[in-house]
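Next comes just one chain, in structure tokens: the form predicted alone.
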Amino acid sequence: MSAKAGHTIHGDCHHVGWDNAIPPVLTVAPGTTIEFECLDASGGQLTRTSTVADVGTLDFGRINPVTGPVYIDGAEPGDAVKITIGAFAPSGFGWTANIPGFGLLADQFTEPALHLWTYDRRAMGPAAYSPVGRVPLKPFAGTIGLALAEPGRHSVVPPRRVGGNLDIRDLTSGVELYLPVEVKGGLFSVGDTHAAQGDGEICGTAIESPMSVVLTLDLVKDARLAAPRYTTPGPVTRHLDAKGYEVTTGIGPDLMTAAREAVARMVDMLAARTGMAPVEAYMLCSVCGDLRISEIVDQPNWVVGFYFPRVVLE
């Protein structure tokens, strides 16, 4: 894959945090394609051995660690990065927690759980998740984005009008992704790679898998964008539409809760369905299960669905 990149940029040149002070890595000029090695969301402290007392001890400085920054010249605030998304080079290896605190239904799953995945990085056929499970893989990468204006040191959880940690699902390649530059050369990072997620990611965790991606970034003037916009090359969930979806539902007048009670319904159902417990089904439906807004116009009350794609189980 480096083949096809100018650069490569290695894993242990990452940083925790968005900082318009941090050095970059690399310089380029536009329309330069870079090879990116990208850490998995824990910075490698979950691994192929680890354990579910793994999850308790993690150390939240070192959570979703980025590739970069990257130097892109001519890049002005009020410019956007245009960001042609490549192929993915998969590790094989992931995994997926329930970690106490965090995610959608954080108050009914408060002991961690850990899922550890192995997947054939090269066929990248569906990834067995229990004798009565598969997922099919996309891979993507969660994280994405350029450096705030604002000086000093920000979190990389929370996503942001010039993109970081966005976690949408469609980022994956050919997709063409345009961020807005708030300082000078952009400074461009990525990592918290995943093999694959559901629209939503709603137990905080996807398939959590290091890997490296080839990125060419280039660069529109004066293109005044307020927020991200991506443009995809063609339909996005066709890895999961085969066998059609088992759908939940959350009617009321609050889109959050709506969201809850469509998830935790279909994490009983599939509980009581296939008899796994139900954190395994809460991180399942993370992984490949998607909410989806249904009707947002007729007040006082919103729909909120949850698709679970049946390819999955059947």
Second form
Number of protein chains: 2
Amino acid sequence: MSAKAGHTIHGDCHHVGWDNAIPPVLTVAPGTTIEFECLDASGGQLTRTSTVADVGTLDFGRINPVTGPVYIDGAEPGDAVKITIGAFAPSGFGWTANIPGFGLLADQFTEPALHLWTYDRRAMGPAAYSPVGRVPLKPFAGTIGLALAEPGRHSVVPPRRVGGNLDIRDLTSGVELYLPVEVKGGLFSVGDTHAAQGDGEICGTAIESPMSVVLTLDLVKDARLAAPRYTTPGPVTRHLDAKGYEVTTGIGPDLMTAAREAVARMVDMLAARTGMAPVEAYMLCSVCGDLRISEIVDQPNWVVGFYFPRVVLE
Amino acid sequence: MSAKAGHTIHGDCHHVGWDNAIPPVLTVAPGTTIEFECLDASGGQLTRTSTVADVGTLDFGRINPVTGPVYIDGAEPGDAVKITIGAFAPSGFGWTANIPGFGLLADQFTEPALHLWTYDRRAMGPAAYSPVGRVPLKPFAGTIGLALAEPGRHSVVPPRRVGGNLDIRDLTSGVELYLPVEVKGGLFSVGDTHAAQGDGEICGTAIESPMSVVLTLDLVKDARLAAPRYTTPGPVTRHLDAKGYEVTTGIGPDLMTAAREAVARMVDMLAARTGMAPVEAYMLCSVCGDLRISEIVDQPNWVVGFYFPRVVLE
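Swap state to the form predicted in complex with a further copy of the same chain from the form predicted alone:
What follows is the whole complex; the chain from before opens it.
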């Protein structure tokens, strides 16, 4: 149990998919601090001894387990749950995979691939992507959300207005996240912890890494929030921006196509420069490169940029 | 003339629209450094004494003049022009407008609006958006590009594979930009200088500000580049990220809709918190807030975030 948390919810108290009929594992008063043990996104199917063959046989019925749910006393539809994100206790192990059929360039990368990471879970220095580079780490929870008003079981894959699989890499320690409540008690769960990820999570996976996180759950009555919002206490890119960026662009009338083109161009450039296999460059881009919309008004063409931090290769 | 530039091209040597039949105003060897005087995006129609009435009577035939074109000796289709961006000499005056029919939330903001800026062109400290905040400045050229292979005149509004109205706020001093050449000599022009802008340029205008810029034009033979790319020598957000961000999100199956929702939610929040009129919040967002794609793989819903730098309101 963390020194700051009054409760620890263990990783075996998890569920797969969202369903407001799942009984809460804990009921707390607003303002309670809780430690959550989170499984990795494979639910333990990928380990330190896994090979690429294990990617091909993943049981998708066990993907993205989340720890919870927690019932927050007094939470009612129209309120918001305020989550203050505390410390992460990373495990030192992680994996990144290309899963066929999943990811921004799924049509180009059709074969499974797997990269296993080890990192110093105390020093949390950059993790080697041997031999080409080192990726700065910044842990966060990829899936963090509340139960939906609609009854029945809902896939955990898509994020929704109540949060869920947001995969927002800036939901790190110190951030305050607000989620709209749709059912009594809110029914909060968290999981899918990542040691690092770029904006977009372009190959579909990050540095997927089991870890614990300490969260404080509070309540804002009658917040009438339409979608998640958050406040960061400080800069969000200083762990990796010191040497600037290489940037490729996609330009055209469709943001999705432009994003795909920008990423494909970066993959090509990194593979040519470093000798990495294209799928290795693709997975590296997913854990540290950022998709940004540079221009969205100069009709009919928009500009999407893919920002690859140069420090990774230096 | 700048101390470092061997040539100055004055602002009266400009053209509106791209046409590879426009005769070059200068022919240079690769590696030449040139100072360009750039008009503002209105071509001088909006000045320090303008009122909102002048926004309604803008002559769009004079919008976005670019200074040039410059013929680079030896440039041929398949090559790239490498532009090293040097110093800007800002004018101290700028404007931001909501132009009906233009901008990400054009359906919501149907009336013209105008904000005039003055800033210290030497100290370049944050510019007051009185009385609510101060916007950090970082000058760049919104329109920077080469002539298209296709004959005839092409509107300057959309950016294209040869560059043009890219409105990439990171094309600042020290950056190396590469543009694909489609005609002999490349035919380079630049204009639409901005004192500050956020990623997206969401209301359609930035801090539009006439200024000079020193550029070095070089050539990379047989580069076979499909679209613009660039290298930044260092961080791109440290002028405004010290206090972190307020972030609103849009979540759904269409990136454009998600972007609109994220921005509309930030406009609502800023207007409620500060008492600004919504259109004032919208223009403020355009000059300093950033659109980022947080997640683009968790089918069928993507996450777009709008990042508003908290330092602006502190």
